[in-house]
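To begin, one chain is listed below as structure tokens, in the form predicted alone.
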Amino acid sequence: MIKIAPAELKIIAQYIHAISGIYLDQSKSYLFETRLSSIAEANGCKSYQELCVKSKRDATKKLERQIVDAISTNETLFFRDKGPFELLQHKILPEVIDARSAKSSLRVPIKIWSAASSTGQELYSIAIVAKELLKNASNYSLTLLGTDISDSAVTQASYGKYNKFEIERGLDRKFLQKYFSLVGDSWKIKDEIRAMVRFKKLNLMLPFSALGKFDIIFCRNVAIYFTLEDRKKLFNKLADSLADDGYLVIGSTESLTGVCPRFVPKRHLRSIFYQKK
């Protein structure tokens, strides 16, 4: 493993930063060399300084993209803290499906993504939401947008497949048997589900309004890999993305107290979701 110089801290850190927007202090040392050493190697770069100056010397960016896939942390699981989705099962989807039935004599028009959606559990757990709640998928025009960082974990995310481990980490047996089908010693999703949901590559640091506006956001777990200020910046954002009357779902451990005032928080049951003033 190539251990990184006390020099060469800060200007990984900053690199990681400029491309992905996720800030690790100087503390980090150790996840540099863990998740980047291989790359280096593979590279033939024997510094990290070396890596940052190969990388933004490369114009396939393919060496960026290994770089953020290696870096971002894709830890999630079905039905994460189950409380977001009891909330969105039981308070938010039969809200906004009542305010837009009011406003739609056609389909019912719903905008749901989950901007930070990793490998695809949160979303496809969206999804089972919705289908189980929906029950006449026709009157509703439904439309579920996943977005990573990670090339790798939006790749794998489309594909829907997951081993063992991953399968049993939140989701209920009753739902595996019916929207999973077993392929080898893993399990893919249905396709009934599976055309429910669209991924895509998406830096959150970046401008997104073309995306649209929706009713639903969930943004769990992402904001607080960055500094306040690029907090600050998402928040703000997303409150442009957010459908007046919309529901923005964020971390159980995270608050917008000083980040974003435009949103206030809401209380229903155990848990905490934001409306806009």
Given for the second form:
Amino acid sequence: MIKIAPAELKIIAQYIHAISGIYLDQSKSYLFETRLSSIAEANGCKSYQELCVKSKRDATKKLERQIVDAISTNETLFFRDKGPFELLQHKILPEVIDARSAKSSLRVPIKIWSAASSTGQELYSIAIVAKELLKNASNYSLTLLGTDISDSAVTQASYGKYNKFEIERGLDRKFLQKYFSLVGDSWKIKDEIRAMVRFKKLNLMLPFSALGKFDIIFCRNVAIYFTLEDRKKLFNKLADSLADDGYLVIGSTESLTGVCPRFVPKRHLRSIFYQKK
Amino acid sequence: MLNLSILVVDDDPVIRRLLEQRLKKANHSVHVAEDGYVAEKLLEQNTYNVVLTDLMMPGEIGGIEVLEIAKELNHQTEVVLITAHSSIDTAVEAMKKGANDYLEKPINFDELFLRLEKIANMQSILESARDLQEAFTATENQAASTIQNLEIQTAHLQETLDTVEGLMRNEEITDDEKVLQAIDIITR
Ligand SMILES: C[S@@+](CC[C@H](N)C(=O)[O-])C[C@H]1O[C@@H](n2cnc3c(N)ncnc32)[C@H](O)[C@@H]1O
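Since the one above is the form predicted alone, can you give the form predicted together with its partner chain too?
Entire complex below, previous chain first.
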């Protein structure tokens, strides 16, 4: 493993922040080493500084993608924290449907965004809840979008295939049997759910107003890697991207106090969600 | 070394007894089965860290089937196969089905104990990972409920502050009235 020189730490931390918004504490040199060493070696770099220089010069951005993949923490699971999905099922979706049905006599449009979808478990959990709730799906025009900065995460999400360890975490047996099929020793999401969702690459540090407005946004466990400044900017942009009566769900240990005064927290049973003031 | 609970499956009574004695002496807890059928029963009734099974046994349930049953019932159970040199290809196939390792006959006990030690180490690492995961989940849940309560309380306080501020800026009422109303808002 290539050792990181103290003088390099700042350069690399800044570079990673610039390409991903992820802020890594410079005291965690082992983190850079364990995650970037093999990339550096594979690209013939003798130091991390050299890796940064090479990556900046690489017009194809291939190296940058590899660095982002390695540095981002893709930890996620199906129905993570449970609460938000009960919230979705019992409160948010029914309310959005009521509000939208009143306006439109045709198919009711509902747009949901998983803003850091990682390997897809969050958006598929949302899709399963929607599928279970909206028995008559043809009455609705559902848009379920998942985005993430990590190419490899987006690829796995799009593929919808999970190994037995990923599958065992959080997923009820009844949903496993109903919505997944065994392929070799992995499980693949069935087409009826896969067809409901779309994944694409997106860096939340960049503008995203082109995605349009959403009724429901899940932005969970990603802002924790950002600085307070970046978090403020992010949630401000999310407020712009949320319908006036839309719903925002953040990670169970995250807080918007001192981050974005445009959102008000509301409690439902054991969970909270946010709406615009 | 961690004590393991081990199931020995072998149709040869001499090997069975030998394994049982040596493993017990090393402080492992041991059950024995003389064929696949008995093994299946025991696997259904108990949880084992390790199943040590002969590959070739008479009857429908051979070593491969014991492996499949053990893994099906509890994928954390490690299976080590005991095999004659002539059936090494089958043993390699079994590794692909999830066997941890195989040992050639005649059994070299140093080798066996080395394997068991590796398995014990791995299982104790897995155990601490599970403990850590559980401790983390408990902490996370606790933190989540604290944060969510604070989040709601802070929002209420902010609302109160905003109302009082509006009141203070109101030029149509007297200062005395402002104080009275402010106290009313704050203590509501
Ligand atoms: C810990 S996962 C959270 C996944 C899921 N939302 C959950 O709560 O289970 C964090 C994800 O954020 C992604 N990420 C990090 N920085 C990002 C950025 N600037 N833009 C978009 N996604 C980012 C990572 O690639 C990773 O997949």
